[in-house]
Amino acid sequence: MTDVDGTLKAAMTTIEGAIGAALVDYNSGMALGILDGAGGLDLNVAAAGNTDVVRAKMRTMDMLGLKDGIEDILITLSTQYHMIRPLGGRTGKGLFLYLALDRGRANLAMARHQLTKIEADLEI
C-alpha cells in the first residue's frame, strides 16, 4: 500500500509521457497532492476544473438514472491526454486521479492499465 505523494510518484515515474498527476477530492475541488513534471500545468486549476467535469458527468448519469460507476474520464487535446479516474472502495469516495500525459510520449492503453494498478495500492 502506498501513501498520496508515492501514489502520485509511481503514477508519473512507471506512466510514459506523465507531466502531471494530482489526486483530487471532487467534493471540495481542493488537491490533497500533486506533482508536476515538465508539463508546465498548474495542477491547482487543473483540479478545480476537472472537478467540475466529474460533478458535471457524474449528474448527467443521475439524470439518465444510469447505475453505473465511472471508470475513467478522457479528454483528448491535440498534444496531450488528461484522464481522470475517480477512485472506488469506501476511502476512495469523492476523490479522483488525474494525470496528464504527453500525447507523443504516452501509450494511453498502457497509461490506463497502469493507474489502474497504481488506484489499487493507494491507500488514504
Contents of the next structure:
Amino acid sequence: MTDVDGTLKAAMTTIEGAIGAALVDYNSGMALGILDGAGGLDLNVAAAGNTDVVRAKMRTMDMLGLKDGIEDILITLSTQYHMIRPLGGRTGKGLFLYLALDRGRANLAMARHQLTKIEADLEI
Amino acid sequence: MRRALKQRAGRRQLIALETDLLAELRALRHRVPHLAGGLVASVDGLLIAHDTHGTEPTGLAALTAAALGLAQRLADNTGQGDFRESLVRGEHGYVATYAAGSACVLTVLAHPDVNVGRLHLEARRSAERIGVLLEDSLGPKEVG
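Rather than the form predicted alone that you just supplied, could I have the structure of the form predicted in complex with its partner chain?
Up next: the whole complex, starting with the chain shown before.
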C-alpha cells in the first residue's frame, strides 16, 4: 500500500515519459497532491480544468442513461498524452489520477497498465 | 468653477470605475460555473460595486469587513503575513474573499457544486485586476 506522495512518485518514476502527475478531488477541483516533472505544466490549473472534463463526461453518461463507470479518459495532444483515471474503491471515491506524458517517449499501453497497478496500490 | 469641474470629472471617473468593476464581476461569473454573485468592497466594509442577486450586498460588504478583520489578525498572529484569501463552506455553498490591492476585497458567493480549484484560479486573477483598476483610478491612498 502506498500513500499519495508515494503513488505520484511511483507514477513519475516507473511510467516512461511521465512529465507531471496529480491526485485530484473532482468535487472541489483541488489537488490532493501534485508532482511536477519536466513538463512545466501548472498542475493546479490542470487539476481544476480536468475536473470540468470528468464532471462533463459523468453528466453526459448520466444523460445517456448509462449506468457505468469511467475507467479512464485519454486526451491526445500533438506532443503529449494526458490520462485521467477516476479512482474506484471505497477510499478513492470522488478522486482521479491525472498523468501527463511526453508522446515521443511514452508507450500508451504500458502507461495504462502501470497506472492501473499504481492505482490498486494507493491507500488514502 | 475649477473645483466644480474637478468634482464632475471625479464623479465621471467613479462611474467609469464602477462600470469596469461590474464588467470584471460579470466576466468572473461567466468564467466560473455555479457562481451566485460577487461584490467589491473596501476593507472597512463600504460597498464599491456588486453583481449579487438575492443577497443584500451592503450587509454582505459589512460582514466581509468583519470577517476580514478576524482573518487578518489570525494571519498576522500566526506569522502568515498579509491577508490573501479566505473560504467559508456552508451547507448550501461557499463564500470566498480575496484581497484586491491593499485596501479592497473581492467577495464571491458560490453554489456547492462549484469547482473550487477553478474558483481560486479565476478569482485570484480577477482580484488582481480589480486591485489594479482601483489603484489606477483612486490612487493607493484614497481607496477605502
